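Quick heads-up: it's one chain on its own, the form predicted alone, in structure tokens.
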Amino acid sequence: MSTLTAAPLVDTEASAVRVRDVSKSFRTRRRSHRAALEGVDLDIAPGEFLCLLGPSGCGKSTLLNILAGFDFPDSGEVLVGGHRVTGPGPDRGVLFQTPRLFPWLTTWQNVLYGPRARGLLTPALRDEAAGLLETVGLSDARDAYPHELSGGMRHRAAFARVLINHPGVLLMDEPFGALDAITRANLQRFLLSLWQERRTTIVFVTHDVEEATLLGDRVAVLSGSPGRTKSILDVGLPRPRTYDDTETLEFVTAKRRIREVLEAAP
């Protein structure tokens, strides 16, 4: 049977992503200011799906604007692919709640917006934009607009239109939040194969237990308000996952090993 510990070192030399000592604060309307940060400590390795868990409030947004370049921590350090993050880039893919698709474009002129922007179009990257959208499931959508898509369907294009731009790291905002329970089981099973396919490194936030089981290498559990590292698990299910595997003691184990330290006192 596996067991959840407390989860193993990552060799800081090959980390993908690297946060040291990372605070964050922000100014109130009455110009007092609210620490959201203090001190977070992470290493991911390349290739990892990490999961960021924690109670509202306590920072897993800031962690990921931080790190997707969006903005910047008041003090700290914070590396992705051993370069000091400046801003957004390329190298980071972000998938937000809500898809930001671009509704005057069809799925497959969302899909190629960065190569284009960027000038990168070409035939190779024409080809490539075809074999992703037959990877979502999307062929047959390639000229809708995303108002004619269904909201799974609107997630898997954002995906596509991510994942033409061969980003190292994906960075993931609680993306399965606000979707039915039908449609978010279905796209955590369509994320487990794509990681399983392409082992991309992933930051995913969540304040969903099951889900960061069911999806994470490792668990990042953060505290209350100011969020800080308050412990790193090792979730210990074999890979590759599916749904059933909800339904197994040892998930359950895992999940209940995994609140009980979210929900202890700080």
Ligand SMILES: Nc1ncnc2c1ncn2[C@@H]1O[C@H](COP(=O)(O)OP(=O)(O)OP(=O)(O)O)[C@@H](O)[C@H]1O
The other form holds:
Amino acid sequence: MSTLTAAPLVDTEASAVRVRDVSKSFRTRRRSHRAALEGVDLDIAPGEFLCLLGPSGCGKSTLLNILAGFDFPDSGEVLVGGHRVTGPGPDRGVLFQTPRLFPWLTTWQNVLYGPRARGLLTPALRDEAAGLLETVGLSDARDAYPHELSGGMRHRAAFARVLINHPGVLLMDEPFGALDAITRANLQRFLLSLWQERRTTIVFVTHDVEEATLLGDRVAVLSGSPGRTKSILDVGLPRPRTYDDTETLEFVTAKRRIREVLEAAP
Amino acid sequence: MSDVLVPPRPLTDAAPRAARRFTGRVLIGAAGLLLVLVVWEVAALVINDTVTLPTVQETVSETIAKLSEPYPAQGHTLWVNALISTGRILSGFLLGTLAGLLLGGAMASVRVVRELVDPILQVTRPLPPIAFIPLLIVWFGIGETAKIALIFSGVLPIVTIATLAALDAVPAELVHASRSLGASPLHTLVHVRLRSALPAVITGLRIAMGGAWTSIIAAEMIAATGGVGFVILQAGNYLQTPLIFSGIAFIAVLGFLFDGLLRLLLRAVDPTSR
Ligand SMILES: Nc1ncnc2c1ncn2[C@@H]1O[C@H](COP(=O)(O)OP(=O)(O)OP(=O)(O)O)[C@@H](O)[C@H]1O
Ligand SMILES: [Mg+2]
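Moving on from the form predicted alone, kindly provide the form predicted in complex with this ligand as a structure.
After this comes the whole thing, all chains and molecules, with the earlier chain placed first.
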């Protein structure tokens, strides 16, 4: 462990996710390297719903990939649940912008992929998987293949596939960005009720201010490239939230406050 | 929680429609083949010369006769000749496929191997396998080895390139998803990378199988004492046109059969093609 953090590794209560001075640059063909992240700091409490907001290309996906363990920072430190991230793992569920189900597996088999791959498949888990499919409204599509599902159904299947692992942290990279408004609103409602029930720590990348305001406890605004933490705002709206809250004055005010920070000169 | 979600519509009503579409496709395909036979028959009746173009019945009765009667007299029946050709194809095809899978896999995972082999493949790919027949005869004689080597050399580059392209095309997100769901790197390699590449590899096998039939017939016409290609050549030498057609029909049926097997395999592994 580096000397950068004073907190001991076992102190999981302090923060579920701890990002310290993380920098990352990519080699490109034209220039020798391009900085994507520069000195990013972020602390996320257990059970917190944090939205990452920032302009396109500011490094949101890069940061999420680092948290997921798909990519590694050049410098700095990333701890999840008190452990240094060394690679991908089932403790961090990842939902991509496109659902990325395994096309050769049915919905049911996709959901059971994680437990099966780890040799943990028990009758109890099967029951739980059936319950999860019920929850996400896919019981009838259990034996359908991904190409037979609609876009929203695929997203819900991907949700179930991740939730069966009981991840402590959910990492979501613009998961509803490509969906129509109605499906999107449905999934936002689903995510809100899921979080209300499970209190999973969630890092949610979006470039939609309204989405960030509706979902997040706090919103971390990144500044444009290379990405830095510009500001971290409390949304300050009461929980539980519903989709109807988007029409209240408090919501509109909170939204404007976040938009102003996002659009302010760096 | 489910009350916030739109219930999905049932997926079952799609099944009978798919079955009806399948029957329709088979019927239309059969009608196309029938049309060819009708045109052939009419043309044969107009020309009225067995050596130029035999009728369908003449071809069928010749085929049936040669199924049990050896041709040439000291040779084999059509069945045995078909078996000989099939045996050559299968040996060369299986060996070439195995080598191609290993080579393609090695190229996809080891950079040096890729950079070493890629130019060789690029240079040799445009060469028709038939161009190697004289060389293979010089090296291996006119026995089985030369013919199996010919099939092998035709199948190897196609399967190698198909395997490499298929493995390269596996989306990184699928591998990432598998790893973050808790699968080990080995489990991910087998159940995601290889599994995801399988349909494209099988498509490569279908192309290679087609090429194998082309080159085996060519090889049998140049140097052989058995095989369907040999029968066609002999029949041609003695102006036995109905038998030429029998041989061609046999190749068509065998080629269709093997491609059908590979298509079944493809359907089994790729739900989107069902
Ligand atoms: N694999 C890569 N190779 C080279 N450069 C990369 C790579 N991935 C990202 N970058 C660069 O890093 C920067 C940040 O990219 P990133 O994908 O993290 O942005 P983002 O904030 O997620 O943008 P968006 O909102 O459009 O998804 C960009 O300038 C991008 O060009
Ligand atoms: Mg992104």
